[in-house]
Amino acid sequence: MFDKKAKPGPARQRQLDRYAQLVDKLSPKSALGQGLVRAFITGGSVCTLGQVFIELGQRYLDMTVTTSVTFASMMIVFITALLTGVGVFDLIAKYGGAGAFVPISGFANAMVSPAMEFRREGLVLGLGAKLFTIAGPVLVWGISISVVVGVIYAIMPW
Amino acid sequence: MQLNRIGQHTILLPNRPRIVSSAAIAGKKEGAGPLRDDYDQIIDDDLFGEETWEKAESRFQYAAADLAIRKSGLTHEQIDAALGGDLLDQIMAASLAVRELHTPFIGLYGACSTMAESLCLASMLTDGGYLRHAVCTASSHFCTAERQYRFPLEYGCQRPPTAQWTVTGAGSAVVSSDERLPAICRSTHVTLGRIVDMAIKDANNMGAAMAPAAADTLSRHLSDTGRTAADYDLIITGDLGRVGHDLLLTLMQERGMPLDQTRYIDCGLEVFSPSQDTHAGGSGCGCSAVTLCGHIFHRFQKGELRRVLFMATGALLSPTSSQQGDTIPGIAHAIALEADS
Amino acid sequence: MTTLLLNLFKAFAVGGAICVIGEFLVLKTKLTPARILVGYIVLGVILSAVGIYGPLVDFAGAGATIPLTGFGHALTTGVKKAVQEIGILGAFTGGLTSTAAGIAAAVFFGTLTALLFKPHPKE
């Protein structure tokens, strides 16, 4: 294994197809239907309750189109740190799967949670630090490819 | 030198050293399971009375070690040495807990086998005449193994149905060298694990990754001393869950030393009931160490066990070993247990 | 009332539908979670550059907006907002202007969380 180049000979690599087959074989399956069911009723409310902020923001609270979508996603924000600070927002996302953690909410969910988890280590290389810990890539390869398209987008605007 | 050794790789303890008494404390979750008769305590705070999962997990062994030693009526500075260990970086749990006992101390990591390594290894150093009385210690907790292998405790994640669920709790066993303490039962054979990788990379199947590693040291053990699972009232896995559970029943079954399902039990299958939505099963160092400190050694003092193999099972990867994409390397250690007649 | 409904329906079909495809790559693939969300910014910033999801959003409302796509979406209108205006700076600047709002509230509630409540243990 520490030669790089060494590929298992082909009975070893026999063994460990049969053993993968019968691994494949022995483990239990997640439901497949129940849990996209699941998933599009969670992602369905979730985004709902966000068109819902948005309608109050245009009807309501004079807000144009583009501060309304601003305003329901720090709405979404604010009740899943809630949530998730009271201890229901995982219950939430062990029914809901990707359907509570594709909307923003699951992006929250992913700072607060570490957030808190490492408050005990300090309120700087703690909570501070690992804020990040599990959001932080999306950050990081969200800005980097927009970063990509708007140099792209200077060159030769379409 | 007269080698205490029968074939290839088993370890023979001509002394027969004795496990005069043990103490299984465990959490919330695991006190509602159906071994909750068998526990000496059960805790409901998950912090134990302390400000972090961490420092819990340390009293939990702490509080297991020193039950132990009083069952045994033995003082801690009679305590040769404590071994121990737990899932933690830097075992924490353990150091944090014999910084306490005062005693001399040998941390060990072997995963979830952490219970029957440090059994083994006492059990060694005992019959050999290097202690006298030595405490082995193991214990996991639901919350501090959740944070450092996988997610914070509030982060919303689904489980699938192959992952085990870590038993918060610890168990503790006191051997000993000396002929005048009445013995719970007395360790015979050693058969210490070979790492076997069959190439699984699933952290949520650790089952798979362990079962191969099992039945390799199970069958060596068989061949070693001539004996066929007949010879044992009970084989104990520690914490393969269903999954690793039926593995090791199908790769013995291939080997030709087939396994009678009547005779086989997982603690890992025996700590939770299925109503109690773990999924797989339970895992962790405190899923083998409860279930062998409080159930089993109760069995033997009920008289209903005469000789078993405890072995239990260890998932060697780190967080570190999976993000750089490795397989998972596993590991069991057996030990034989008999009464003391 | 009827658009209102309407505009409620839409954001619950279409956002649903995107989850779906998550939890789908989630019990059928061997993606974590972590490595779905990164793919799904890093889709919605291109299918936002090439124009395909500024109309999804012009039709679903928040079923568009909501996903992590809908954040990624929001880092290419500010960027190409920003170019417009200040010219290759702008690639820079554009992208955490538009979805400033969204990470400092994530950062805020998650620190003002983190100081107000303690982890709970599993059931």
Partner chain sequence: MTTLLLNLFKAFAVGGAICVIGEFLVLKTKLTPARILVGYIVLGVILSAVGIYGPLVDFAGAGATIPLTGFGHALTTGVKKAVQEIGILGAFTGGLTSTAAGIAAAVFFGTLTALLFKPHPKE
Second form
Amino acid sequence: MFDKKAKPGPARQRQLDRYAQLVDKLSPKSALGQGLVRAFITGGSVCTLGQVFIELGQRYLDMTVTTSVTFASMMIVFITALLTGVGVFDLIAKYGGAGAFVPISGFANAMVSPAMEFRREGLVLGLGAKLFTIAGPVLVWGISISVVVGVIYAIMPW
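Please supply the corresponding structure for the form predicted on its own (the preceding block corresponds to the form predicted together with the partner chain).
Here you get just the chain by itself.
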């Protein structure tokens, strides 16, 4: 029906050229280098904060390495949830892009954000139900895969 290799006529070519110029004019220009630097700084800051909590736990709270890592994870989740609740994490994420969503802080933000949207529906139906809309599937798949890996490891120990 249509020959894709056929060259468009002069009128169609002018239309395509005008469209390409309009797209170039209206498309936002990407500052890739600036975005990479911001993501690096933001993600590095989150990770540095986590390392600070690990060091504080080991030196001043007399925690083992495992306990201090758990403490650091809990603190990052708590701080991210708190900042999401007061609306500051959105500003950090807008500035730092993907760097703000280091897995643990991104997970905390993904749990709290839906809950914040539905808090007017009450504690059980709004806050409680929406808190696990993201976390539920992650927990189900994480636990399921860990069981499968455990069974495989039990059958074929390495």
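Positions refer to the first chain, counted from 1. Being a predicted model, the structure only gives us computed values, none of them experimental. Rigid core here is just the name for the largest C-alpha set that superposes within 1.5 Å across the two forms.
Undergrad: Does P28 show a Cα shift reaching 2 Å between these two forms after rigid-core superposition?
TA: Yes, its C-alpha moves 2 Å or more.
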